[in-house]
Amino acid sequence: MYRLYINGEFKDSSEKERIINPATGEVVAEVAVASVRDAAAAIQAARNAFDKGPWAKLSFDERKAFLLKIAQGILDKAGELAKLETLNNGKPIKESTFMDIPSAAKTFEHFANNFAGYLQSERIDLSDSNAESKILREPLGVAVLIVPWNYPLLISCWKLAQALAAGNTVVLKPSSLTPLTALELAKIIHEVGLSYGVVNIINGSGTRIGEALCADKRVDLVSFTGSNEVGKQIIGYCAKYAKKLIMELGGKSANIVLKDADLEAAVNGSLCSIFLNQGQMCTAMSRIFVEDAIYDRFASEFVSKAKKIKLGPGMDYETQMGPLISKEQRDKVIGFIEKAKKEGTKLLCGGKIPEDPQFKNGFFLEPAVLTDVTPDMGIFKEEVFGPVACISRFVNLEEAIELANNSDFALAACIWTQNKTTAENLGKKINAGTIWVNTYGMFYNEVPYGGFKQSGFGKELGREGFWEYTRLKSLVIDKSKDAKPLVNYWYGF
């Protein structure tokens, strides 16, 4: 039974709900749900710990030792919470004891031992000899922090350590469908023995206290991770109040492959960036586009090497691909499918529910690839969240950037090549917040990630991440001789 953390207390509600393993429709753990008085408990938490607390108030170096322990307290449990997280979102184990445990510790790292020089106050020169000034940088408050179901662990830290490292105190809503692993950070967290009410972390659906969180006057940032739906409610939420938010939304991410790209590596990096995470991705690289040189080549290798990807539970370390998050998710992706083929794409592979008994109960589908894709389909312009990936051609460079940039997102893009020089020029004109070449998905503590148009504002990690949980202050001194600035003197008399 997993409780609600609030005010540094593990507390029960009246309701409760039952966590499902997607892979097999079984129960995993039951979690309290948090009501509206709950949401307001935990709000009033945290802005009486920053407001009253020690917490924004510690040196740099008693504030790094905390996030230095709760880095060590992930580790210390990373295959609980490796195997908590597969069972929960059902993506393969490996993904989660390689890539999200690991990530989650490295970022409080990070942020840890950098803070301290990111907020660093930084002195402004000018032109007028008689005053000098100051930048400073503070934290803003209290943070709701508003996680979403594909990573639920990783992007938690990512906007906890961010949070917390820049002085805030914070309240963490994990998805209703993955709460489990944000749940056993706020253990970790109180081991630790942070001040209560710096971190508070309820569980509870959106329609049920998204509100309460966001339009709440106690609340001086939203930061959220989730679909452009929820997001423009959430903006609709904060706007009485114009709070500070940092928005990273839906994508529709162009992945293009240049002639002179290494295939094989160009092949392998494009599955991993439309099929990990069961396409479940922001970032997802959903539209594929490659020069006509080599199309027939790139299509066929993908589409053979698409069909062999081993499905299963990811409990199973052969698994390649788990189930969806939920029926209802893997109900949203098959229609998306089948409304593209009645336009007129061609399925060259998958895009079913398994035939095979031992999926029965789970959420699986087998990954899909779709060719003769044009811009004026709805496949061409909604984010599925699903493995479901696109391939069309292009001829010159002039037509790729064209039809990458005919989208409504720009979160992120995938070029392909190995001329250095081609794929910076191209990088320039692709209109997208994080751009990889010859690989997919590097996300770096030190490099800032968020995207454009309607893939949200703002950005996370590196500096100017960092600096988004703070609030920017200019402190002017006069130096006038004798201390007698000009304004002493305009009503003078």
Contents of the next structure:
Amino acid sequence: MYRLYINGEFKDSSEKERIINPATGEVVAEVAVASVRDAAAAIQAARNAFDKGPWAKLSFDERKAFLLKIAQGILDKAGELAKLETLNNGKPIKESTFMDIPSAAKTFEHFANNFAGYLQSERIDLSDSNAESKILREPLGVAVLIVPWNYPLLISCWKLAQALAAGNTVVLKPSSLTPLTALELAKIIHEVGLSYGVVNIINGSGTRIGEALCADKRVDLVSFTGSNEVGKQIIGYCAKYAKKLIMELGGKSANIVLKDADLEAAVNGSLCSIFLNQGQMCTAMSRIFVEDAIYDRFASEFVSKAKKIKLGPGMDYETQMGPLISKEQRDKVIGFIEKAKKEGTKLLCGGKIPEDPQFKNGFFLEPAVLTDVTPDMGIFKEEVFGPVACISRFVNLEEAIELANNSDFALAACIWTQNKTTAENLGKKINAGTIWVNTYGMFYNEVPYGGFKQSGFGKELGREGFWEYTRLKSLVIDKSKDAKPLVNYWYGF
Ligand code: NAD
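Now show me the form predicted in complex with ligand NAD, since the one above was the form predicted on its own.
Let us now look at the entire complex, which starts with that chain.
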């Protein structure tokens, strides 16, 4: 039984919910569900910890020691956390073990080890004035962190590491579909001995406690990663008190394959870019644009490899694609495929619930490849968030740019070419926050990440991401020693 973590205590709640293993439909754990009162208690705890507690006043090095202990705590429990992430989310255990969990620990280490300098104040000499200015960089205060279900621990740790390193106190709300690793993290954080209320972690659906968390006057910042639709609701909740927001929303990313690409690398990379994590990635390259000269070879190799992807329960080390997160999500994805077929696309493979009886209680779906997709179709425009690749052809770079930029989203893109200059020139013309060349999905703690247009605003990671969790304050100091400052004489008294 997992409980809520509020003000340094693990608390029960009157309501509980069962967490389901998407590979089997079996119950993995029971979790306490926060009420609106619990949300308010968590905010108050974070508020008290920020206003009256030591956390924000500690030196960076003192905070650093705590962050490094959290990183170590994650590493000490890495095997257990990886298993739990896979049981809860369905992703292959290889991904949880080698990507999600170690990257989560690394993010804490990175912001602990490298960011002392980014909180320093700066003195500015005002040459034509008798004053000087000091720019202070301060924590914002209480941060509400809202996280989706596709990378439950990793995205929680991105937000927590940055917010805590900067000196904020937080209330973290994982997705109610995947709260387990965040609630395990609460135990690690408790053992590390952070003062009470610095970190509060509560499970509950967004419809139940989302507004209470975001609209509350005691909250200074909401950092949200999730869907476009919910992001816009949150912007609405935060409008009354004009809160600082970080919005990491959905995507409809473009994968551009040029005729001079290393074909094998481009096919394999493109498969990863849409089928990893069952296609449930904000940066999923759901629109693949291939140059005419290599289109047929690319499409035939892509389809033949997509058919070979091994479906299975995430806990099996041989599994390459696990189940989708829920039956609702699978129904939604199948709905997109059916609509696309009616709109005139051609389904080259997959898109079906596998017939093998071993999959019958899970939410599996065979990876789908569609062609003949045109910009007027729903499948071209809307985020599917599942294993559905759409391949289209282009004849020249101008057309590739036009197709890629023909989207309301602008989160990420991939370019496959052996010509570095072409890649850089093309990269400048693609409207997306992150552009990978001859690779996919490489996130670095050093590199700011975040989209444009309907993909949101604000950055996560890097120096700029860290600074999103801070505020700037300007002190202007009159330097007059002998004479009195000018304002003294203004009224002539
Ligand atoms: P979601 O928007 O349904 O939920 C995200 C979080 O918001 C969950 O914790 C949920 O409980 C909460 N929530 C739901 N309604 C709320 C409300 N009214 N008020 C406050 N919180 C509320 O998204 P999801 O289905 O969990 O995740 C998939 C989406 O997340 C996709 O659109 C994907 O592109 C996006 N995503 C974006 C990024 C990025 O970095 N840009 C990363 C991962 C996922």
